[in-house]
Structure formats: structure tokens, C-alpha cells
Amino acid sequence: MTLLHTKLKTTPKIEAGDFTHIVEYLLKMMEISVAEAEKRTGKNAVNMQETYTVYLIETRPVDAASEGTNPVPDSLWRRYSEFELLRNYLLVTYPFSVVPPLPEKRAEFVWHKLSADNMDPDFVERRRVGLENFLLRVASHPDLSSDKIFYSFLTEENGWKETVFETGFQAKADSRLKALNATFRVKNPDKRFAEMKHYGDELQSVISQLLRVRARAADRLYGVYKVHGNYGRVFSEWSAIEKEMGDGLQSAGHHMDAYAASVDDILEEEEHYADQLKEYLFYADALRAVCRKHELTQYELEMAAQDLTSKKQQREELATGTIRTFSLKGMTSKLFGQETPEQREAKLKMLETQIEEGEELVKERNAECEEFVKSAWVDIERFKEQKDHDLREALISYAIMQISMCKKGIQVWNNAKECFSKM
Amino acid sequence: MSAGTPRSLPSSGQKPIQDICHPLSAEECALSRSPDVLNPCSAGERDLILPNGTPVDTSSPASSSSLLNRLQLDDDLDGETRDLFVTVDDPKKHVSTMETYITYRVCTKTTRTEFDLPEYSVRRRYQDFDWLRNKLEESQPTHLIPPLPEKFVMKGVVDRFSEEFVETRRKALDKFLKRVADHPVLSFNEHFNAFLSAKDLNKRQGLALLTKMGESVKYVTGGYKLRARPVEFAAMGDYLDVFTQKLGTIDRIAQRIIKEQSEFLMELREYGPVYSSWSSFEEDLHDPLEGVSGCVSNCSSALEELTEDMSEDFLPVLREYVLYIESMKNVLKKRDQVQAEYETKLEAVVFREDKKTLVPSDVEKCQDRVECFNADLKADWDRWQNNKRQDFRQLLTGMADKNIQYYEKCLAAWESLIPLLQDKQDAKGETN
């Protein structure tokens, strides 16, 4: 296994566009797969009973596959908040990728025959595969899939939440509260970010409405269909008193009970669709999140430029005795007297040294700009070309589900037809 | 139900419909009849020429038409022995300072003698219908009697003159003269007659609205109770209380169907532009979206054709049904009264003489009328249910073919997308 990462370690750096490379990726090299779900109960941190749902993650080296010996996979137990964790660190150790993100930790936009209960069979094993795909996309990303800690919550099941916690990454992460002061106040954000974050407003706004809207209309779909099995009973009733008819509406009445039936299958299929759609809804929200915070690197090198521009000017007046702008200090000195030539010495030498380690912060601060746009443009990029092919799959598979069902009713009501016309 | 007793009538007794002769015919029959019975009734009409024999006095029950209809009963008529053909079209909105009212045109056209001409185009409104079904329900009691379309549409609610309420009444309209045109013995009434031909119906109309007390009071025979009501009536009477139940059900189910289609309508009229709006805001998703968004926007067309036509079409035939059983029933009742009166008649008499003497002619005279009831109600019975089976058939697979004709353009409108969809994918490989 060790052999594995040291390999991975040694992958060339990938540069812009480069995207053949993918093929180099953690993926090619093991199959990951959420293979189950099963229930636990346990105690949880404040000592209470709590049953949680557990996920087998398994691992397999590619190659041994195509080999055909077939061993049997590694394989360990996750349960849904590790994988939080995981997100989470990747998060903060890769401020410039648009991060793939989790399934849905509660179930929302259910139409009212899906239940929204998270312990529902249904929502376990769509969560199962959500979170198979999450690894699946980490795994095959260009920077977080060479990740240490990625690599470990796939294949070490004890001590790997230390090993996180050990990383230090929580206090690395921003605080809400910087990260909002930095929006609110940056001056020249990268243009290209505000048009990227503004997107990602409006894709995320998109998104939830369609889902909101396709919700309701799953529900009114399934009355009618529904409603049509009511036939299948008054057909079999009134086929009891009449004589030639009888046949033909009875096998009728049948064909109705099996469109009323066929519903929940193109409904659950429906659901598919509405999870593709789910993970770019949040996937704007990983988009934001790049966004906002090249605009907190922005607005700390521009905080790191503002105080070096004061501190030079403080320098100045101080030297050449002028006061160009009203401040405090200039007040005070002049009801209190000015300060002795010692004093001002002394306050310029602070003044030169703190000027010194500003220009080294801009310079550094203005790097890590540069660097952070760098890459994290990159990825946008490449997040664009993933989410435009996506999609794209995405609609053609709806309308193929369109197709079929149309299909299906064409072939339930000829039947029918049929059957009338015996009567 | 209990046995026929010897003042019963001979039709009535434990065999099924199809078993039961005409009182008139001879041969088949098995039952011992008395030849009192059979007398009065075929004497001096078994001479009668068929089909044009003139339309019978009103007075006593059409006893020759019954003959005529006997006769007529196996006859399927197609094209070639139709001799009358009507038609309702051409709805017009009339204003007059008193009222305003929609007539419709009614097309004839005839090889019968009965008529003075062969074709004739006369204007009526649903007033005049209104007339001519009531004269039939009078003069041809024994019979059942097509319905018409409800009469009275709450104003306010329904559009008495919009387009979808003007042709649905024109449709139940033409149905109604059709059945009537069709039927062996209400095709040749008088008052049919009139209504397809007469220039100016109000002048009759008068004259009908003063007799009209006079006619129904003769078969008001209240009162009379009774004793065992055959079989073969009994059972069209459980029939058609069933029968009316089911359509009663199969109405809530259709209307319910509607209205859940229109919600799931009104909700996809939101959906499709959230696919446009969205579209707005991409590059290479753009048409594709566009694409889902016309897409969803045919089906919801097609969905808005199929919840108009089952509104339309299929509700209101349901509707006329339920009208035609209460008819009906109402025509099983009165049956019941005239062997009730019968019975009742013959009973006194029979207890007020004690030497057998001969029937009383009023007495024989009620006899007549059941028997000729009995007969013209059971011919118009399987012909009703033939005419049923034919209607339901064309109504239930009409009803399908809707449901498949809105499949069929929504499977279209998504098929077409498809390539569109695909297309710039293609393209891309290319270029990678």
C-alpha cells in the first residue's frame, strides 16, 4: 500500500489544461466503491444511545483485477460525519479547488410519497451511492486525489480522525465572520471571480427551484396515475352485470391497475435525475466558496498594502515635520508640545522596521494572490468543463426517461384499446 | 319472485327475456294463452302493410307498431335500409329585445312518404327539442325515449354561449334526433315529423302545451298495487340501478382524473421557463436547456388537448346515460302501474261475478295495454342495450385513443430533443 502512494507522490504537477493527465489519478490505479449501509446503534458524544448508519468503503488495486486473480477488497466502515470531516479538511487544505461535495445530510425536496426520514431505506441507499460518488470525483480530482488523509480514510479504519485532528487544519480554516468582513469590503476582487461567484448564486438559485417545482409535479403525476386505478374496480364491478361486454371491460379494468402501478418506477427513476441535479446545487456552493475566498486573499493583501501606505506616510510626516492629514498624534502635539528629537529617533527606527516587515507581507501576501488566482482559475476551468458535460449527460438521461415513459402509457392504453373494442 | 296465478297475465312468469314471445306471435310461443286474450288485439291489424302503415291514433297503445317493431327487431340497420337521415349543425346566436338563445340547424333527408319533400333545413332551439321529447314521452308512453342534454346550466358558472358548451349541447342534440330517427316506431310519429319539417313550430307548440294536460292525466293510474312484477322487468329494473351506480362512479373517477391533470399541468407550466431562465445564464448548456424548456412546454399542450377533450366528449355522455336510465325507470314504473291496473280490474271483476261470463271490454282493454307494453318495452330493451354496447365501446376506446395521442406527441417532442442534446458532444469529441 505504502508502494501505491509513493507513486503518487512522484506524479508530475499538473499544469493549466493539462487534462490528460487525469488518467495518472488515484482512480486508474484502485477501485473505490461504496459497497453497503448498515445500521448501528452506539453512544454518542454526550453519552446517549443513537442508532447511525455505517458505510463499507472498498478498495482494490486495479491492476490485480485485470489480472484476474480477483482478490478480495480492503474494506472498512465510515459513517456519514467522517465524511464530513474528510470534506471539511479538504476544504481547508485546498482553498483554491471547488471541492466535490456530500450527499444531502437530511432529505430535502421530496415530493410527499418519499419519505423524508434519513433511517428510509430509499434515502440510505441514494445516500450510498451520492457517497460513492463523492469519492469517486475526489479520486479522480487532479489535486485532492494525491491527498495523504484522502488516502488514509479509504484504507486506515482506526486512528484516522486523529490523524486529521492532528493535521491542525481547524485552525487554518477562516472564520465566517472574516470571510464575510472580506466580501463586504474588498476593493478590486479579480473580475473573473465576481462574475464566477455570481454565477454560482444564480445556478444555486436555478437549481433549488427546479427542484422545488419537478417535487410538485412528481406528486400531481402520482395522483393521476393513481387515480386511474380506480377504473381497474368499477370496470371489474359493471363487467358483473353485463353479459357480452363483461370480457372486455375486465381486461381493461387490468391494464388500468398496471398504469396506475407503473408510476413508482418512472417516479424513483425521476429521483435519479433530481440527485444530478442535487450535486450541482451544491457543487455551486463549493464554487462560492473558491470565490470568497480569493476575495479574503484579496482583501488581506490589500489590508497588508493600506497599513504599509499609512506607515510610510507616518514615516514622512515624521521626518519632514508636516502634517498633511489631521491625526491624533498631531493634535496632541501640538497642545502637548512636540516630542523630543530622542523620541521622534526612536519612532522612525519602529516606524523603518515595521515598513521593512510590510513590504515583506504585501510582497508575500501579493504571491499568494497571485498563486491562489492561478490555481484556483484552473480549477474553475476545469470544474466548468466537468459540470457542462455532466449536465449535458444529465438532460439526455431525463429525456431518455421521458421517452420510456411515454412509451409505456402508448402501450398500456393501446392495451386497453384492445380490449374495449371486444366489448 | 312468485309463480303466475291463474288471473296473472301469461307473460309474466320465471323465464328470462330472451325466452319471452311477443304476445302476438302464435307459433313460437309455449304458454297456453286463452284466445280472448290474443283476440282483440291482432284483430284487424294482422292486415296491416308494413313498414308505412300510418302512425297509430294516440288514444289506445300502439298495438300495430308493436307488430312493426317485432318485426323490425333483427333488422341491423346499416345504409342500405336506412330511409331517414338527421343531422344538428350550424349553432347561431340569435338577440332579440326579449331574450337571447341559439338555434341550430336540422338537416333531413328522406325516401319516406310520411314526409312531403325529401329534404328539408329547418332552425330549432333546445326549447323545441325540449317540446319533442315530451310529446314522445306522451304519445309513445310505452316506449324509451332518448334524452336530452340537461336544461337548465347555472348561470354564472357555465357560459350558456361559449364555443366548448354550444357544441357539446349540439353533439347531445344530434345523438337524440339520431336515436329517435333509428327507432322503428318513434321515427314515425307525427310530432317528429313536425319537428323536422314544419316552418313554424311555435303555432303547434300552442296547441300541444293545451292538450298536453289532457294526454298525460290518461295514464296517471295511481294507486293500484302491484302484485308480482315479472321477472324480466324486475331484472332490467337491478340492471339498470346497478348500471347507473357504476356510471355514477366512472363520472367521479374521469372528473377526478381531470382535476389531477390540471394541477400537474399548472405545475409544469412553471416548470419548462425554469429551464429557460436558466439557459439564459450558460454558454454551452444554453440550447440544450432551451431544448428541455420547449420540450416541457408540447407536453403541457398536449396534456391542456386531452383534459378538454375528456371534459368534452366523455363527461357528458356518461351524463346523458344517467338521464336515459332515470327515463327508463320512469318507463318501468309506468309499466308496473298499467299491470297494476290490470290486475286490480280483473280482480274486481272476478269477485263481482260468480257465473263466468265474458270479460268486461275495459278489463280487456287493460290486458291489451300490458301485454302491448310488456312487448314494446322488451324490443326497445334489447335494442337499448345493443345501442348501449356500441356507445360504450366508442366512448371507452375513444377515451384511449386520447390518452395515446398525448403519449404519442409528448414521445415526439422529447425524441426531437434528443439530437440536440447530443449534438455538441459530438462535435467536441471532435476537437479534443
Second form
Amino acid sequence: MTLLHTKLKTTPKIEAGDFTHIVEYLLKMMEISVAEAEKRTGKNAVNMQETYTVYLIETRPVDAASEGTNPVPDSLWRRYSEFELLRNYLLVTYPFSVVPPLPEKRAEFVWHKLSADNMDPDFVERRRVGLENFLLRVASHPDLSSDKIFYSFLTEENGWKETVFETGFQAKADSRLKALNATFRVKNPDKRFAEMKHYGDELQSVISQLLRVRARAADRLYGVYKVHGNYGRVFSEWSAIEKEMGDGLQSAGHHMDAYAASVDDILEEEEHYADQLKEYLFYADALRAVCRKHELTQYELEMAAQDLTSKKQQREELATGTIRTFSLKGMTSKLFGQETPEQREAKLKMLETQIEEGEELVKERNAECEEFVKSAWVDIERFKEQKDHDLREALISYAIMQISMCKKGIQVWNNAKECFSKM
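Cool, the form predicted in complex with the partner chain is there; where's the form predicted on its own?
Partners and other molecules omitted; one chain follows.
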């Protein structure tokens, strides 16, 4: 057993309550990184050759650095599909949590010079960063971080999938999915969750629009910068036919060439900020998923209560012999005569048992719903603080980058002016 295994067993479960003082237990014990990506070729489930990417996860005890030692990190390889399996497991096991999203499987909102190929080296590198961010998000989550399946994902290369499937999460996921896809409508929806679901829709909409605007702006910016390369070419050609002005024109041309070439680094940096926005585009889905699961919990409570009411009404009708509403039972009685006292007694006894079970189920569903609301709202509040902080920092950094870019442009033209002045 490793030091990390020992610590995990002795670390108390994190309680989510004070959002501003959440102790990030797993990250305090373990350094986690997705160090590199590697392209591989092999046969898939239907025995066909395929090319895929694997990612190297490295972990090491945090204590090692403070104690002055630098041990070789534990490492293992994972495919993107295994990250998907982990997240699906977390979604089912923690339905009240806003589970961090994975980076996109295929590039979206790309400007025309950016490859949408999921095997493109630049895209794979951005996905590597996104997968590392996903692991760090989970490792700093007050509930998800203490999950044993998550820990084994980080530390056990062989047998991990089997361990996940042994939890039986898929059966639960399938039954919940059928219920979520079924046509149902909650009669008494919780206003807070309805508003939060609507907010998730709106958040996804505005971030999508922002990413589209940014992609269009990137296309135009690329064109503007590259056109400055034409200045460089023309100034160089002009310098060849001038004597006194030649050196100044040549130098100005070099500045323009450098300016035109700088756009590639600028747009690469912009992609980093676009990926931060995309994370919250996908987070909006995770937020809505919690709200939908609450609807399902509420629906199950209402159905149990409705069934109990129906059973109680049947008991009253049997006991009094009064049929309040049109029913098949009432028609049968008119056509074939009344039930014998023995038959009625047997039915009453069966109904009493069903009512007792129904009351227990309603109590159970009610407690389940209350617990879900309590846990979900704690995590939604935590998510809101995280979102506000992250998006504020990302937008400020993006504005600073744009200011820096403009200053470099001004500097290029100041340098060109100096060149022209010396002619």
C-alpha cells in the first residue's frame, strides 16, 4: 500500500458547507497532471484497425516536495473514452453535483485556419490541458474528490474499468435515462431549480454567441495581420530601386514582416481563453442536468403521493360501498352484482397493505427529495462562486492580452516611423 493509499483511508470525508473555506483534500495530498499525449494504433471492439490518442496521467505525494525528495511520479495511460466513463459514473453516483465537464471531443467554434481534426497536434495539446483541468476540478470538489473510483482512475491502470462496471452504475443510469426521456411534467416545480435551469439555457446561449463572435474576429484579425506582410514585401522591393531611402524602407519592411508573423502566437494564446469559455459552455449542461434530476426526483414523489391517494380512495369506496367516480369496478358491479363480504374483506386487507407500503414509499421519496434539494443547492452555490471567479479572471486576462496586442501594433508603427525619419 502506497503512502497515498494510506492517507486516503485516514482522511475524513469532506463536508460541503462553507463555500469560501472548502479544503481541497486530495489536491493537498497529491499532485496530479496529464503530462503528455501519444498517438497509438490498434484494433477496436469490432476488430478494425484504428488510430487513437492516449494521455499520460502522473501523480505524486505533495509531501515529497516539502521533504526535499523528488521521487519518480506514478503514471498510467488513459484514453479519452475512459475519461468519459469516469464522468458518466460521477454523474450517476452524484446526481446532486455540478460535475465538471470534459474538454470537447471535436473542435467547435473554430476560425478557418484552425484545424477541426481531432488528431491535429494543436487540438490534442489543448485537449490534454483540458483533461488535466478536468482532473484538478474533480480533485478539488468537496464530494467528488473523496470518491474511491476516481482515486483508482488516477492510480490503477489495470482492472479499473471492471471496478467501475461492478458498481452497477450503468443499470441505474439506464433506468434514470428512460425516466428522463419519458414525457412527464412536475405539477409543483421548485421555483429555484426552474430558474436555475433557465439560467443554464441563457448562459449556454450567451457563451455560444461570444465564441462565434470571437471566431469571426480571429478570422478578420488573421487577415489584417497577414496583409501587413504585403507592406513588408512592397517596402523591400521599393528599397531595391532607392539609394538614400533604401535602408530605411528595408528596415521598415522587416518590422512589417515581424508584425505579420506575430499573429500566429496571438491567436494561439486566444485559443487558451476560448477554451476557458468553452468549459463553462459545457458546465451549463452540467448545471441543467442537476435541475433535470431534481425534476425527476420531484416527479417520483408526486407519482407516489398520487398512487397513495388513489389507493385510499379505493379503500373508502370499498368500506362504504360508494363509488365516487366512473370506474370499471362500478360498471362490473352493475353488470354482475355486488362482491361478497369475503371478497370485499380480502380486497380491503390487500389495500391496507398497499397503503402502508405507499405511505412508506412517500415518506422515503419525500426524504430523498429534501436531501437532494439540500445537497444540490449547496453545490450550485459553490459552482456559482467558482464560475464568477473564473470568468471574471478569464475576461480580465483576455482584455489585458488585447491591450498588449494593440501596444505591440503601435510599437511596430513607431519603429517604422523611425525608419522613415532616417531616410
